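So this first bit is one chain, no partners, the form predicted on its own, shown in structure tokens.
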Amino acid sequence: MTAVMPAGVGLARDVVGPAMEAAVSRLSPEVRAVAAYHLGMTDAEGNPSGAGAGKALRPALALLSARAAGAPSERGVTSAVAVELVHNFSLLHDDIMDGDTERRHRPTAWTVFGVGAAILAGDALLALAQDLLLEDSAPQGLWAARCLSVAVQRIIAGQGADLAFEKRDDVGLTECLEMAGDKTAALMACACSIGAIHAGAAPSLAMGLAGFGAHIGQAFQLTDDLLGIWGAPEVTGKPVQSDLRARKKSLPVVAALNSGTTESRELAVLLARPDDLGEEDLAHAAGLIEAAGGRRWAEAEADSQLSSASKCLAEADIPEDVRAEFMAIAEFITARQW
């Protein structure tokens, strides 16, 4: 599959981007050099690289967000900031848990200046959101903050089970599907409703837009979770078949350890060798995974969250312009290149 990037994204990046590197500008110099690096605005060396990081895409949901509301997409700036920082919070600290290496084609902050560095910076990016929406000392600055504050702490419990099912062999899917709204879904519907609450939104109006996007959260994460299995690394960032090498409980891996086949069998078997997984048993256990009908699920169940999605954002009284955008993201995000 090909995927064009929304408009809506790159106009993301130029909009936000110079707002956060105002942010960041704002920590220590030592804490700041390493967060700096992770989001590409430098170099190892500090020197800058002319790039953000990522594609904007929760920052962009964010300003679709303020515009869901009537605001103009400058008033949801701060809240995209806000939710650009909390998720690269969370990126340093799993490349850190989950011993990555890569991360965007470059060396991971913490292979770079060290395991406590990119702790303190992952921290030091959490707690400069919460301190940019608090500054507005309207009520909606609460809100928001505490819409994202409730988001965070779903992002741990969902990093904390996943790290719990690295020594489990009895994953199942409806906990894996839990496990996955909380990492990665919770974030996505922050950052389509937090815009509409920094903008005093009405309660129906941000629920309805957070309902969307966990839905294309959970699709995200879905997709995601195909890509690294199957991914190219020119479009994962990391080496090719990295979450199998790593032996993640994966959704299209626990859907065919879970599908009662011989070939869910084998796999498990496979997976549960002490050694290291050479090229060879890799291969052998993506193949074992699409046998077992684990990757035909994922594209299934990707393709029903995009569905409920959509069913979400045409039940909300929104602008016809700003739904569009809304749905040539979730689109974009679950049409990856492979």
The other form holds:
2 protein chains.
Amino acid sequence: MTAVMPAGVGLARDVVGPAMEAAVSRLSPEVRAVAAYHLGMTDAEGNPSGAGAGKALRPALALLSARAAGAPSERGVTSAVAVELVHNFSLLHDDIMDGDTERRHRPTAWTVFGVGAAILAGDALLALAQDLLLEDSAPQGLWAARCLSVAVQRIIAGQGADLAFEKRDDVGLTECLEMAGDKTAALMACACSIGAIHAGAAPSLAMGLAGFGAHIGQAFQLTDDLLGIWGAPEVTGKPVQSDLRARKKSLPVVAALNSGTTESRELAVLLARPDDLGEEDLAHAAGLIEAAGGRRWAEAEADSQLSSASKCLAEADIPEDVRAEFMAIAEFITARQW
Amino acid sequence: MTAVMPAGVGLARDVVGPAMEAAVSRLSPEVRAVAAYHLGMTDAEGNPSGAGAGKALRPALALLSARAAGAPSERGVTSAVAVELVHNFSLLHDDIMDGDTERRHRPTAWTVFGVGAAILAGDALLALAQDLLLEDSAPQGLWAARCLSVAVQRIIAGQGADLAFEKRDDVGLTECLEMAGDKTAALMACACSIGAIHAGAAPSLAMGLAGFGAHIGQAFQLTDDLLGIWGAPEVTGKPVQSDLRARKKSLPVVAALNSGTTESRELAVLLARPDDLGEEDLAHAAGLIEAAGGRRWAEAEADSQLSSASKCLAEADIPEDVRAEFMAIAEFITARQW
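Could you drop in the structure for the form predicted in complex with a further copy of the same chain? We only have the form predicted on its own so far.
Every chain and every other molecule in the complex is listed next, the one we just looked at coming first.
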């Protein structure tokens, strides 16, 4: 495995970037300022910024998805923009809900513009995403809009479960995997199939691609959870162990808590403490999670999801170069940087 | 004019209520609890509640809109639910942004469940509204979804302008009317036309109905602004003069500030004070707005919008009973209860 970004991701950023800017320019001035800052297009004063809008993974998957259906990349651009807008809608709102103050090495939008303005900017990106797909009067536009709409509902359900889990001390591994499936994997499944759907692909192909996306989404979430505990802030763009600090019931944590080991009981006591956890406590918690097998389980589960993804793709009738590029992205987003 | 609720509004509540409950039941448990509370279906503990979900004005307009196109009311139910969901999405988020603690004589959702849960519930209602319309695979479902999507964009733009106005002391009357057009009138225009659009009406009829809705929307906002200053809390369901307290640049306030009178200067000084305004200050502010002509202007403008609405309707080729019911609602929502 490698952490070198596949060429398709950089290419997607070049192709989809201008379309993202065009989409955002349709927003009203007050809302646009917040959205453009969040997306890395401008700084807090509204001046053009080279901060960059994240890795454009989902747009890259959406463009590949169009090619999977035999259409040129360009046919996937609207879908790619819509998916990326929904992803950023959820980031804007999640950062408020989670109280996160840093994202992509910059202060989060709500800390700069206020909670109200950040709520509104998120709303605007969600509405804009649907708008773009509905402007296509062909029936495929409607299908793509429905594909996205289903993903949005699942993202919201997953975030709701995630918030509820923070207050519970009896979260099971199955419901936690289901939550990750909603919160993260649903939009990945959408990204991997929406371009094909928009290009008029057969349902069987769309479903195969969605299956691939769902599996890499789970593998990605597991990797992200592992990074959130053992990754360096330079890699994550967030403060060290911010997930643990917030007592997030992430997958390795829940696996550890449900391991029935001595360490799991000690971990439960530590995470239930009412006071803030200091650096030392956090390092100790990470050690307990590892000793309880949470890290090993999450790494194995990520491998297993990646192999299921690969199987889905092997069964899909798509061009070989598209298959290879899909797999390169899957491996890139699950590379172990800890 | 009368403040007696037209029969169509109660009827809409009876017809659309069960469809609203069915729609909300599709949400995931955590999100559903907040949405159901906000909509008056349950109390804070989740028990069934007779609090009621507001006046169902927009659903009533949407049902009439279907009948305007010669379709039975029932054809308008999905549109009615979608519009009501969008209205409540915006209420949930606006209450957070505006810091409002009371709505419909009950604590607002964010004060009961927290900001994060209320953001998420709003997101869910917006996504659900689009979902419902997109489930109709006929092209009319797509047209209705686009009608709603345009309204959502304008609601967001209007709320963005409204928030920005609170920080400015040079808001003009034209931009303030435009803000109200976005924030309130756009969804009324949608409510009055979406049922017809969903029933396959000709564009000319849809546009006439949208024009009617836009005018009654402006008249409604003017009436609401007047109520916000001179209405009793029993009528508004909110604390007395909460809009003035928050220094909202509502239409009567902006008209007064732009009147060039002695009172307008005194009012500007009062509203620019950095400290909280007490009961006496608020009463004095209301007196200054009236003396500067803000109240008179807003009342005249509401009358003028109502008469434009009536003209739009007179030109539309719709059944007489539908026309009469539309006008009864228009007069009901602009009745002067101060």
